[in-house]
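Just one chain is shown here, as structure tokens, and it is the form predicted on its own.
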Amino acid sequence: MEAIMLAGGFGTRLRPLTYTRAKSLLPILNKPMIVHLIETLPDEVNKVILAVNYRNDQIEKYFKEHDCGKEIIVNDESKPLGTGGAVKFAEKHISERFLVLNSDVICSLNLSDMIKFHIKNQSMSTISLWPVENVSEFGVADVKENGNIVDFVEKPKAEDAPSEFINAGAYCLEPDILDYIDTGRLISMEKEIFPQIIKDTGRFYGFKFEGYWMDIGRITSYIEAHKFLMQKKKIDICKGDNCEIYGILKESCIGNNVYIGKGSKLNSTIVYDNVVINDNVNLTGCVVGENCKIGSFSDLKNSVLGDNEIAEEETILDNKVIWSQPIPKGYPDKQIGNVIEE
């Protein structure tokens, strides 16, 4: 069985971290986000097709150097194709029923159970469903008691919502669905293809699951995902190799070759590899990119330093993004073809 993982986005809401790396390679607990997803795949999935565009060379390099126990195919799109276009572009690698997964979602979905549900209902398309309180911010599924979805209502008022369930970004699909998708253009599976499947076949189902679901789309959710997974693992810090820590860390994750000086305090902060944090530095709710240096007596809150940035001594930052280098050519100002909208 194959799984297509949508990993072509620029991750504009996570800049400047994504100025220098593919979004799907952003580390979560010092392991690329996409690897967390691969590890959730059932044994029957033996081939993973990565739909990539931006920074595809980084993704190819990573999977050449790391064995994830599955055959990995990097399917490079010459231009962003959206969810539907990416699926169609992977058609030559599809031989049977297949999964489509959004690479920036961390959740408790049991994919084996979802596949069984799909087969039991003889579904053409089954999507994961997650309950939310703020239905007015999402497309909401009109789902019957048996799981059959008959419609989607876009951003309804709370009193008009047909349910509390939204598309959670994981799909189990029959190969016939490929016939519905045009070749070579940006297509939204959610807006163009799914409504047609509902209309033509009625064999469109939603699989509800419980536990947790996090769309890693913003710096705040990126930090919260770290904190949640550390709590789940019952650890207060996560650290890489060759680190020298003389300060205090709480609910924080640091990479390899990190130095933290005396009197420094890190709270709810993520630090990448090869970073120097000098004495008496306070970091709260921050992300510090690779090869950064932070001078003594600095105080940073809810701020992000891109790779290779330097914060001089006594730097004070609150809710700031630091990037002093050129923005990569072709990097967009806004999102392109997202799977899950907020």
Ligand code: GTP
The other form holds:
Amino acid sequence: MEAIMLAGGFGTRLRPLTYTRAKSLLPILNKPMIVHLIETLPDEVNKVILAVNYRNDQIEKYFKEHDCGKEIIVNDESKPLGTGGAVKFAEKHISERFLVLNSDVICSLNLSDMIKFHIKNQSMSTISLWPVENVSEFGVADVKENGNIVDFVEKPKAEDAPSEFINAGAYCLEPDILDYIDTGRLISMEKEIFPQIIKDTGRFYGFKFEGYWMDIGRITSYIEAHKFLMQKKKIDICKGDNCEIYGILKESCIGNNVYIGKGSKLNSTIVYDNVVINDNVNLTGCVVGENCKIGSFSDLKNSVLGDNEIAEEETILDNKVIWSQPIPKGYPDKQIGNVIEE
Ligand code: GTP
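Next block: the form predicted together with the ligand, after the form predicted on its own:
Expanding to the full complex; the earlier chain stays at the top.
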């Protein structure tokens, strides 16, 4: 069975980390996000098609150097085709029923169970469903008792919502669905193709699951995912190789070759490889990119340093993004130094 992983987004909400790397390669507990997802694939999936465009060279290089136990095909779109267009572009690699997964989701979905549910219902398209409290921020499924989805309502008021279930970003699809998608055009699977399948076939189902679901779209959810997974593993810190730590870490994850000076305190913070944090630095809710340096007596809260940035001694930051380098050509957002979006 084939699985298409949608990994072509720019990840603008995760800038400046995504100025220098593909979103799907952002580390979670020192392992690329997409590898966590590949590890959840059932044994029947033998081929993984990575639908990429932005920073595809990095993704290609990573999988050349690391064996993840499945055949990996890097399918480069050259320009973003949207979630539907990317699936159509992968058509030549599809031979039978297949999976499509957003590669920025960490969850407890059992894909084998979802496939069984799909087959039992003779569905054409089955999507994973997750319950949320804040329905008004999402497309909400009108799902019947037997799992049949008859409509999606975009961002309804709580009292008008047909259910509490939203699209959780994993699909099991019959190859016929490819006939519904035009070639070479920007198409949204969720907004254009799924409503058409519901209308034409009625064979559209939702698979509810329990446990956890995290969409790693923003810096806050990126940090929360780390904390959640550390709690799940019953560890308080995650540490790479060759680190020298003289300070105190709490609910934090650091990469390889990291130096943390005495008197420094890291709380709910992620630090990438090759970073120097001098003495008496406080970091809370921060992400520190590769090759960064933070001077002594600095105090950073809810802030992000892109790769290769330097915070001088006694830097005080609250809710700031630090990026002093040129924005990569073609990156869709021109702003620099934005406050982190909530
Ligand atoms: P933001 O810019 O922060 O919204 O992030 P994003 O670009 O990743 O967009 P979004 O979170 O909506 O994307 C959901 C999933 O679809 C992610 O795994 C993306 O990598 C993927 N994706 C979005 N657009 C495309 C596309 O045009 N082509 C491909 N191949 N994947 C896409």
